[in-house]
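First, one chain by itself: the form predicted on its own, in structure tokens.
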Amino acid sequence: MAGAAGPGTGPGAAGGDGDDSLYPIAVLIDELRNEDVQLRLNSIKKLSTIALALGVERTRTELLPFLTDTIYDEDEVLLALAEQLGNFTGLVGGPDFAHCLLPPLESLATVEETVVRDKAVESLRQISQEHTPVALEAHFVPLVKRLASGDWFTSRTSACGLFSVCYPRASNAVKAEIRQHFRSLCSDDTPMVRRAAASKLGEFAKVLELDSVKSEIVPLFTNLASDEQDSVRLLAVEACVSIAQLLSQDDLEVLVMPTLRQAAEDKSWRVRYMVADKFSELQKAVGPKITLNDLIPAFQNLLKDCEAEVRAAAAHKVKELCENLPIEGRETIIMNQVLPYIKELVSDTNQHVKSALASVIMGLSTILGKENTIEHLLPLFLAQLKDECPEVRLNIISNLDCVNEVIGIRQLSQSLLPAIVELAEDAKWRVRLAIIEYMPLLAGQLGVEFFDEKLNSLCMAWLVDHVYAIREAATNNLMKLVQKFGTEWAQNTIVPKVLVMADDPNYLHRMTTLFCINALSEACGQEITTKQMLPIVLKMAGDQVANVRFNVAKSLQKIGPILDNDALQVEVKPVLQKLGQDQDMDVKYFAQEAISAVAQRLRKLDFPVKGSEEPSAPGADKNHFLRPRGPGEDTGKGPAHQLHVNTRDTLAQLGTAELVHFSRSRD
């Protein structure tokens, strides 16, 4: 491997003298030089183990220099190394020797791959906290200076992330040097360096003295916010939030707001997008007075921006903007200065903008109150419910509870239902699936009478949808509705309609009946299950389609714990007995699965084959299971066995099934 130490120069070189204690580091060196990347990666991940074996002294004097000299490898190996070294302080002797970790991390902070540099900087920041103030100035600050004045942009970008961690504990003279280096990086010739400096500007400002913020950071912010590269300017917007939190209202107005106004009208949509995305943070940072005078007009411009991405980002912030306005006069400001622009967005040409607005607009109802909601917001809600974009309609429906708290769902019902029906019948099955998920919520808001009148038929129609995922979701939906409206409602409204499907010509719909019974039985209870559902399940055991028959067996297994003993013995027993002799292998298998499950509840029930009623042997009860008999096996004695049918067994083999008795437990 290029860059590796030559023979006799590494920490394991003494291994040739017979010192076995050097063997672990020799293995490490061998693996670090191996052509297999995975081996090298594994060796790096074992560094802590190797360091423990070597001890702190040899780790400092042999291992770390070796690593520093051999840093030239695949990015994933270097990334693992940078991560390991961040937790190495205890392995080199504690905080007093933390500076020993700086050389390899300094090298890693200069590599070309960004993720490696970032991880090295993260580890350096972590180690800096373990330095004493003296050690910090003696070792860490010089490292930062070297990186900041490096020939390659990679080292200078890494330096940007280290200023804020060393500045607070440095002496005044050193602080001045640190600020000077940061100023140099903010005006670096390379855009990548200026971008890195801009991203750390706010973080650095937080650790500076207020005078330094005004005299040095603000001019840097102004310059970066007017940089020729939009990637630098947009990061300056992010720094604006941190800087604004440090300054008084008067200083803000003079030092920051002119630059922020300029950013809100920047020629690059990316910069305007960043202003919109950070608008809530900016609003909190600058305070209510500047918000009313400067930010509201800027927000209006963002809401009508020529770029859809900017309008969408601003639309996402509508609710937060309104919530953060001072309560006194808030309603007037919203009605006069925000709502007119919202009305325009409702009919925007871009679906992402409309979808973003729909996700937050319902929240305005709690801010504006009932009268304003009915008069001004309700027409907007209804317009979005009729929008051609399904995502817009779904965002409105999913937030209906906000409006329900203010005006009640009845106000929306006449226009709401057509939109729901349209969604429920949408050509895209994922849209239909999404509206099913909101049905229990709507049911709770509408009430049982309104639901029965308007939406019940819709829920039943989903049960016969041609997409299985819809039928499955509709089944679960029924269970949730029963839990919400009660068993009496289920008995009178849902169960009869479900059971009618048992005679449907389409076997998939007949199977849906069984799935519904499985889901509803627990919610409906024993009485409804026994009297209304069980007869239908038993009747379907004679279905011509094998898929239906083995689902009957699965349903009987599912509802078995709900039924009483008499129903199991008189009604379920003959059906499972018959299914156990079915010609289809899968039906036989699931019938035996059901027999096994039911037998755990009915310990004294027998399941004879072919109706035979042979007397039980003395000392045995009448618990019987079907299973193939082995050669020479005594069927009158022995433990119970559950039948596991191999679908490849021949009918002749299955025909040899015999009775096996449980041993009776004696007192």
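Numbering follows the first chain given and starts at 1. The shown structure was predicted, so the numbers you read here are calculated from the model rather than taken from an experiment. Between two forms, the rigid core is defined as the largest C-alpha subset superposing within 1.5 Å. Compared with the form predicted in complex with the partner chain:
- Comparing the forms between these two forms on their rigid core, the Cα displacement of residue 88 stays under 2 Å.
- When two forms of a protein are overlaid on their rigid core, residues whose CA moves 2 Å or more are considered shifted, and residue 583 is one of them between these two forms.
- A movement of the C-alpha atom of residue 515 reaching 2 angstroms or beyond is seen between these two forms when the two forms are aligned on their rigid core.
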Contents of the next structure:
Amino acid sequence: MAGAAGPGTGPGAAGGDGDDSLYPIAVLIDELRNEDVQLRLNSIKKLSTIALALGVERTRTELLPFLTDTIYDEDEVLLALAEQLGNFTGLVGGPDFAHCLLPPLESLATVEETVVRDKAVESLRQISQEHTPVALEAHFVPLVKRLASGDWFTSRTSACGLFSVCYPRASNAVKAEIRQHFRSLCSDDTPMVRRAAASKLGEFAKVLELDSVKSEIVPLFTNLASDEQDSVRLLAVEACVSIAQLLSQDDLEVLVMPTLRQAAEDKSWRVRYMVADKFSELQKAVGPKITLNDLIPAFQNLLKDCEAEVRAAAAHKVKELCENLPIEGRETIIMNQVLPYIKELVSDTNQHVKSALASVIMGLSTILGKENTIEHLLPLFLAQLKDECPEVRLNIISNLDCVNEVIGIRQLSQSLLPAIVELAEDAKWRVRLAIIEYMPLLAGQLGVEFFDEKLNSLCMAWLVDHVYAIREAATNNLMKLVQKFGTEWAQNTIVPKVLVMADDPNYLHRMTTLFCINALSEACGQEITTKQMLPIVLKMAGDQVANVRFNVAKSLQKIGPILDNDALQVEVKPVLQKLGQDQDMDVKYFAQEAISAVAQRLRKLDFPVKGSEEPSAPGADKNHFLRPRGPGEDTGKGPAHQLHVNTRDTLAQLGTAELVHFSRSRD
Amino acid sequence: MSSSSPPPAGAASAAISASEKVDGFTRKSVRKALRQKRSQGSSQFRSQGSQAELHPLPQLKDATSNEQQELFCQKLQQCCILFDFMDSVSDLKSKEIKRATLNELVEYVSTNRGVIVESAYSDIVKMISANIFRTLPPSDNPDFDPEEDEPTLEASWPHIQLVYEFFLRFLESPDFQPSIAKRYIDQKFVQQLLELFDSEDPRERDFLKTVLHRIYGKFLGLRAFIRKQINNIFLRFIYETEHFNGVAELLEILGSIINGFALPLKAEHKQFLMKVLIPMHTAKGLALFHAQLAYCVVQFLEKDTTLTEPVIRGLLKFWPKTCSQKEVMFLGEIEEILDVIEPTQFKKIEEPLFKQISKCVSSSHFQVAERALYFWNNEYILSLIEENIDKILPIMFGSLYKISKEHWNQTIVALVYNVLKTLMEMNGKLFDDLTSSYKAERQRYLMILMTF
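Starting from the form predicted on its own above, please write out the structure of the form predicted in complex with the partner chain.
Now the complete complex, all chains and molecules, led by this one.
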């Protein structure tokens, strides 16, 4: 496009009135041809701006032909272009001119790179809707036909996604042609094309007339479902869901079910997996009668399939399958035809199967009711709570709420406890983390008494875990427990234990006290905070470790809003002022931060903020970057946050942190 | 097919030794192997009712020649029965009988003449199909990384190995007649065989490679089909799944197939080169099959030199942007191509190519820089550079001069000095001009900076 991109496209040429504001546009146009990919990419991303400046006429006659010619660019640029063109209808002059966008998109729909092609197809689909019916037949349908009969597989693959958008609005003669093209793609000799066709079969079926579905789609479906490649067959399973929704029960039985039965017993596990994975959709699509006659037996087979992948996929669907059964007779069917197979899976050899089952099995209790749950499901739950794989136990525990509603948690509590204790001490910190997160829920269901007796000590033990993430989670857990059990409980059971840690020889534990106070103060309220927590925090301001001292400053800032003005004025202010004179840069910094926050609160002028030693000052000292920080600091704030961000699992950190720190704090 | 019989597969089996260590660190697989026990998998066996127990048949060598043929077929049929190897204690006796029988069959077809008669073909192929054709099991490790992880081995290998062994002896037997076998070894058979190349077990892929190679050699009618199917497997690998275990093996076979292509090359073959082999360079696991891939590419160029320009432009298009390990492989391939390039072709691509090489020599990753600088140890490349020094020196000069002053790695600096010396000897005048204009340029920048 010599005119638009060349030197002629100065400000005057682009806008016609010599407006300097069009200069950036000229630059963008020029950069469409720059050697640097990044510049071309930036320019393409602003293509709509360029088009807007050029006006609809020149966009059509100059910009689009130019773009059509540059299709040999980097895939990244092409992807951006394909995306842009989907929203271009307005910029070329509205629906009457939408067809101008087809040539570049057609080229993009034939490139090798899948993401580019998919994006081009997506844009074409979008634009097809903006075509007038006449333009659709004059321009869009011929494009689809060209793509469908292209030499290289990429264009045929792309064509598959375009049939369903133009079919509904085409005339009958054209419709017949479109169907014909789709048929031939379904038996293309390139598996890539057959896969594309199979994946669009369901979508295409939905826009066809019922007669055509029966006479044309069903045979295509049957063929694809018995393709020699399993990658094609499995896509037919997906199509099955859509097709089944369109047919009557009688037609289904005759036209679809033989194929579906065959798929459920396919020799390739991938196809069987797909059946298992789509089971709920299939169940809804074929309706209750066929479900009982066909799908339940198929499901039983999938649950005892020889491949663990298939069993796990089926196990995942157990609850949905049961839920979707017709209420009448549901219980009997589950008890007789599903439960026996589930019982087998509880002791499966593969842990993924067991954990898939554990993630849904609790849901059965609401469906089966109290008595059945106690008699039949409870033994399974108990067995799974003792499973060797932590994930299985965790999945059971995390779904306790379903059972709680039906039989109450007491039934389980005796078995629950050893399972929880074991998970709480698991060697993997992620497992410990997961169980902590269920503690508030468990506490709510087990009640305060049981909790105090059995679980409280666990919760406190986590506070001194050697992994920071666990200590952090334990802190949050305490807050949630206080919200649940109330302040009185907090005052009697939690707070004393937390405060004792303030004298711990390990500075990380001392800091945990501060973190707990940060978390608990709000839930505990003014009185406990002022009377019990504040003195401890203030006392810790004299700690020999700087990390503790600046956390004191942060804690004071944090609990400030809860305290009354007296406490702030009389107790907090002097301590902060003292910390503000600390010899450690960071302590000073956070003390200043706290002072200004508190000062704002008090709105008193005699609480000065030192403007000269503002935040940036400590950062100048490069040594700060060498020192590990107490974890849990806000990462965005303050200077020395780099080190702890990535060091969460930290037995090692604990050691080095202390070493490095003490040598520094002496100076 | 117009091509002559291919040379034996294995011509391209150059080992990839560079991939054994990463930056001097032991690979994860080595560390993992310490905790991981060897895993085995098989989906061959699907429990279907009770298992037939095998009863030993008389030895073939003890039978009279009249009975032998009958007994041979009985034994073949007996070997169609499959056993569950995931269960290591079941059917021990029957498994042993089958193993012994398979051994006997291997021995029988390889030492006796005239035993592969027309009537046996059907039973032979049926036995082979029954044993080896199966849907491969899902990988034990869903994130299986062929570069890092130990493969899952086929559990039923004790039997399958013998079946492959038998298959090979059968194909290689002097009595073997493709004209009869083609009734049984047809497109569908080959299709299933190709799917097995995805096996995680390297032992199986090795057998498959030899088997497919023999089939390609002996069944002229299947050649086009085999090539097309390999084409499809590769396209799926590149654009859909990025996963196929047997890429290296298939490429190795292709290497020998390409070698046999008749000239002029058909459009189909050129398309395969440009639309399949070149895009394959983008694959994540390139290291696993790069040696074989580069071999195929070079084979093409040796056949038809006019393909050099599009191939090099293709490689430049897909040049790795972030993966240094791959960049080193690309440089290796470029050197292999330059080794066989014609001077006229060289002129066509020297500019874009040396722009890329110039970027590589100044890579801060010393292995990349080093690999690129090694080009100057290659006599033929040196002669090409010398012939075109007027074009190449201006492209290279800036980078070379800069890294000679700035590169962190001393080996690289030393190499660069040698290269600069060589270039200076090729055209001292041009070298001096470039040096002074480079210095003038720098001076100008310094001035700008100072007055800023």
